[in-house]
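A lone chain, given as structure tokens: the form predicted on its own.
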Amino acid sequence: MLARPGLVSFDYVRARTPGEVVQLLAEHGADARLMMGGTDLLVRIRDGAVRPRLVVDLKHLPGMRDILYQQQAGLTVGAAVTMNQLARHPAVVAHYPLLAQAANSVASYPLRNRATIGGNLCNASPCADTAPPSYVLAGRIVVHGSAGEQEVAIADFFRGPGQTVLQPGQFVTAIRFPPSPAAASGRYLKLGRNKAGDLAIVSVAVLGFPDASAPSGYRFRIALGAVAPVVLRVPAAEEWLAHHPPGAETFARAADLAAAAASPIDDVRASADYRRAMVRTLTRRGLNAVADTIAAPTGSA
């Protein structure tokens, strides 16, 4: 067995102010790499993909560590709160339970506790746990760079895997989500080689919420992972679930428009069919089990 490469030597800086960490982007330049957690930097600089010279610690940034909630404005999740974190947050837990379901999800116990969801969105991996729900909870990701703080919403934020509309010398400070609709409930499932620890070979992400202004009088958000370049909305699923009524025979087909949205790619983990297949059966159990959970719409009998 080779032995794996160790730890190239570079110079640690812990960050103390947004302007500390964007001079020294602009004086080190591809040289430098950014650190929240370190789950992925520090397995990559080990195994010799990446040789920074330079690593500079984000997490203690003010307000990377928070989570903030307020009913009108909704939750602000600073980009370096662990997954662990996330998922026992109380505001997280009851009035944005699908992104603790997902947060919960990843890696292992262990890993959750240094893993955050600034890294987890920045590696713009197609699998990335916390993306679906991102986009069903409309959030919104913090950008700071030069020119000051700006908001992306998180459906423009991927470009591609790994891949981000970041440009050099722009770091993610928070994520912005609005208030959940009333009396929304959402699903996050994810299917992995393994029940813990794997990274997800398909996930769903499926919010639903009454909506009197819909023919069905409800409305459904689907997001889907790992199953393209970038996660997936699902329009025509969303818009066919807006316009016939819940029940099995409209959820079949709307997970056969999700399968249908879905452009997967064989690889050694699963072959596109069965990926395909796959969103196929999270969908429908993700439209059922919110179903199951949404109060009757607004203004019915």
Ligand SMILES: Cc1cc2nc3c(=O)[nH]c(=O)nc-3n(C[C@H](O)[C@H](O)[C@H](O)COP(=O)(O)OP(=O)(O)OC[C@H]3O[C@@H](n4cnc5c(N)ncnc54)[C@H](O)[C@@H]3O)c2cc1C
Given for the second form:
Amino acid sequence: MLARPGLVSFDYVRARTPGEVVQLLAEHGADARLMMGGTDLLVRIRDGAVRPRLVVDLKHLPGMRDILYQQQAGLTVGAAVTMNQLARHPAVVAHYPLLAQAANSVASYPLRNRATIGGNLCNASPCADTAPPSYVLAGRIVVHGSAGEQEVAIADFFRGPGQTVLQPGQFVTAIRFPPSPAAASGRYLKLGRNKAGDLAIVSVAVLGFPDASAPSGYRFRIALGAVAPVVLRVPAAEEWLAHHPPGAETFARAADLAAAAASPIDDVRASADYRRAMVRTLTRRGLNAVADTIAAPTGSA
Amino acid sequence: MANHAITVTVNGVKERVDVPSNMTLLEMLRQRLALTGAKNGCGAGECGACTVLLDGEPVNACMVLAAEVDGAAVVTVEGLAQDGQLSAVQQAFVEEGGVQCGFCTPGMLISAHALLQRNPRPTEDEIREALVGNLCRCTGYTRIVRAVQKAAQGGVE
Ligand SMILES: Cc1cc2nc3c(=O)[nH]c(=O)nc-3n(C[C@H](O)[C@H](O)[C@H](O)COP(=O)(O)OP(=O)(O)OC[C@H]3O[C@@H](n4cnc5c(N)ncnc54)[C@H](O)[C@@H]3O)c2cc1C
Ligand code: FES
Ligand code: FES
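Would you generate the structure of this protein in the form predicted in complex with the ligand, following the form predicted on its own above?
Below is the entire complex, every chain and molecule, led by the chain shown above.
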């Protein structure tokens, strides 16, 4: 009757408190798997890649689905906030448009009703769409464990494809973003095989803002997705941009530096050469788009 | 493995169902409630044939556990018609020929219905974006897009 076999058997628990999660993880160890939207986890269970005895649903924990914004403190996004929630939240759209663009680029509308930002980051795929924006926006991951809560900078969170610094018994409750620099502008550019609805072959997040301490008067941050085991910042290009006046030549050189920094692989979705070439193109486009909007008097924050 | 005694409102009717932990919402609808409108195409979130409304928003029912929907409201394609009258989107699909083999249709209708709920006057690009997760191997999409446009204009009386 069914096109594919069902899921292997496991128990499902809807966790109510962080303490309950800590206890369940202590009891069941590696037999327990955490779930939010399940859009990565259930596929992996179906494919037999993981065989949990217990699935612990975290999305009903207090605060997990809240988005809080304060001008001074910045943005706190509960780990179980869905992509659609993120993409249309007024404060996210107004102050962290990069993040809204990235969330809106994930899969399809129905999938975005289930896929969460926390699941996206914890899954640690090199092509996770919310990761490059989280790098340039200086995101911090809020980790809960038996010893309480701690924060990890996004750049220290990933160890490789599918691997994070989370220790057994730890889980993520939120992602925090400091206030965006004044007059900043950001872009997330994603290339898939189709115009929409596909995983990134290459993605680039660019954030730019005026900074009097930079010789060029501007600072840019660039993060590349899907071209290395983890997201890459490109310090060489960022330095170049801090020291040379914004414009076509400067941006072309920075794009070359970004392409040189990428270490993509060949796979069924694209060749390494194509990926590298597209890093160059998307970086240049992103810089141009960001420069246009920083310069405009009503530039988005 | 534990069973969960859940209460879920499906197409306006309150149902009490005993579901195992590893049963998907799609399996529950098809096997327990005999609602075979939503289809199992890929079982992996790719094709949209299983799309249903969960608390008013479209989701891939193959990617939701039945145990998760305790207390929720689900609408399937069977719930779109009211009092024997096809909904505007359904009627427009009939009139514009948006159906060939029909496998994708239940999911298409739910996604299109949800789009018109949140955006009553979508552009063609917005329609195509909203249906990006609903694959159709037959129609080439043109007539489906036209049907959604027609339903949006209230062109179905
Ligand atoms: C058809 C399809 C298309 C997709 N397209 C895209 C795309 O375009 N871009 C993209 O980036 N992704 C895409 N994905 C992948 C996936 O949808 C996203 O990564 C999503 O954001 C995962 O979130 P989730 O809540 O569903 O995670 P889940 O599946 O619930 O969890 C993901 C992983 O994180 C772990 N985990 C969950 N919660 C926590 C927690 N609080 N603390 C610690 N670990 C935790 C889980 O154990 C699991 O290993 C796609 C998936 C499918 C099926
Ligand atoms: S069967 Fe659910 S998306 Fe294909
Ligand atoms: S009508 Fe056959 S798949 Fe769409």
